[in-house]
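Let's start with one chain on its own, the form predicted on its own, as structure tokens.
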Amino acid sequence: MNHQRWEHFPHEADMGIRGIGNTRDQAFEQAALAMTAVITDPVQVAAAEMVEITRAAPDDELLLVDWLNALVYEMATRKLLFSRFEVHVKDHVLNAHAFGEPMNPAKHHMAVEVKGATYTALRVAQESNGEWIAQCVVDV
């Protein structure tokens, strides 16, 4: 069964964002989609460049923090958006492809900047019926 998604839950004023997977591989994937979607409809972004990111920590929570957190430093600096992610986690280490264009207001019609992840509402777990969930609130 193919519990591959993202959601969004509210957050007094941020966002939080939840990835959901048959792996936490998939989770981490996901929770980059749902950040991606708290800036703009990930649907609109084409997968046109690659990043390749790498992170360490020493807990799923932590690297799942860290993770997002450099895709807003890639955003940020390079100013694109990612619309796909290919991530693999193993001994809580992170090595993962981001896929994306430039930015483009006319075409991305984006609605707010996402400044960070936090550790707030932070977990990352496999739930009694086998999926993944990562999720955290990003401060907007």
Contents of the next structure:
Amino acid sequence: MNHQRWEHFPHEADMGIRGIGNTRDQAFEQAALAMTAVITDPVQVAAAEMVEITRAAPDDELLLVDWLNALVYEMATRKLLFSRFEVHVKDHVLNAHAFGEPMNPAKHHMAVEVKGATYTALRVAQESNGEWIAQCVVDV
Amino acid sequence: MDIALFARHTDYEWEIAPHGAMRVPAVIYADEALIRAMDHKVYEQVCNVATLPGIVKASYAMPDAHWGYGFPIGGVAAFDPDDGGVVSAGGVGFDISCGVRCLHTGLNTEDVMAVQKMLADTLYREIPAGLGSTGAIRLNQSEMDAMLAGGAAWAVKQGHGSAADLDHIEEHGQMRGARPDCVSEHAKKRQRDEMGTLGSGNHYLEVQKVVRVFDTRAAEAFGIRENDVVVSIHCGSRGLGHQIGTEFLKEMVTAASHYGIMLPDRELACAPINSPLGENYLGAMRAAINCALANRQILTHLVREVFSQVIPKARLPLLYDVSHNTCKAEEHVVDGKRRKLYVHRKGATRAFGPGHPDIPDILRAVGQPVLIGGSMGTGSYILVGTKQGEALSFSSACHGAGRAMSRHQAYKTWKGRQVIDELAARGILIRSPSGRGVAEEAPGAYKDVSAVVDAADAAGLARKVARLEPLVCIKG
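Return the structure block for the form predicted in complex with the partner chain; the form predicted on its own was the one displayed.
What follows is the entire complex, opening with the chain shown before.
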């Protein structure tokens, strides 16, 4: 069964993002997609440019926050939006590629900026049904 | 929240006795309806803050408190550096020194309504707002460092405003103790083209009318009368502050065990004030405060240029500028002793009472203006700090209405066009690059700001001076 999907969950002031996948890697990819969806409809973002990201952290939960914050930084400094991700996590080290295109207000109808990924509601785990969850709240 | 969890001291003061690892009590200022409506997460968070080392007197939450990160939004706590006190990156938040400034216009409502649409369109054209927007200013490395050390004073030197503005800004427009060398290159890079931008989310620029004056003496001292028009700007330290928050939160989470600090929540990541990490954070955070002050000053200059085009007779002196997300070293009297404390205000406003030496001469007799932001359709308020505020909350008050509904739910409930049309029918012109952003910020997604302000007033945190309602809102 393919579990890959993303969803948002409510936070009183901001937005919870959740990636779900058959593997931890997929959950990280879907979490990134969920973060893009806070900003704009990911379907409207072409995967035209590639950015490489490498991160290491003491555990997978801190690694998820690092991964998302690396994307926040790349979005902010390169003025890019991302819609496709390839993530490989091993021993709390992440190697990833993010694909996207420059922000275009006329095309992307961006709602709100993500200021940073937080440790709130942070969780990376495999559920009893086998699916992996990667989630946290992002500050907007 | 369940009110049975509290000891009710007055109709507006609710205390949670220390339990578990709490070192001090927790106190929430609100009326019963606001307390009942608050998320239980506020209870957990205000109690968690009370466990941090060196906390003094109590962990406080203001009437607009809601679920935040580590600290509740609307959380206030003071720490004694000589008693192991800590500074918390989570206690300040990502949008360091996000705040509000309010400008007079010298105009009345009729002056503005005659050109309302032109004013809205020109402001929208000239004020960079929304995600991805950039300002006209590009700073090289030395200019960036000068801005981070100089704040609004730097901006005025660059021609963005007048020296008189500085008397009407907290810290006189320049936060001392800023350390640009403690700000990473990543943070500086993130700010490179964001000077003079409004941002997105709940940030806005509003042209507002004064619809009611509650305190004539304070209003007179502030120079406001009913039917006056003012301009309020709500924004912060932009990408630089966000990056500083991100980086120091991570560093403090990792370092907590090294300092022997048990964190009940990773978002409470902190370090001793008297430690290299604590000092570095304070240096970087103060630089971010200066970034926010400079940013609001540049935006002020842009607003003045727009008004000079549209209504040449307008003059826009600054009433006051307050910050919300800060940690500031202040002297407070605790149990009869004057102590230097580090006061965290996370989504809360400083509210010094009459006579405080840090209030500008012209306002000192009445107290510090306290600016409470609204949400497009709902009103905003100007309050004034009180003498008793020091004993109640280290001279702190609420900062806004506080959200009552998640963005998630708001987006499902409203459409941006619908919100804009409904507000236009009430005479309020909204200009925003994002219909979805408007929907997520719909007035109905916020608590009743009047209930919040009434509770702050009744609790004695600050006193109501005037109510404002929007005529034009540029929403980021």
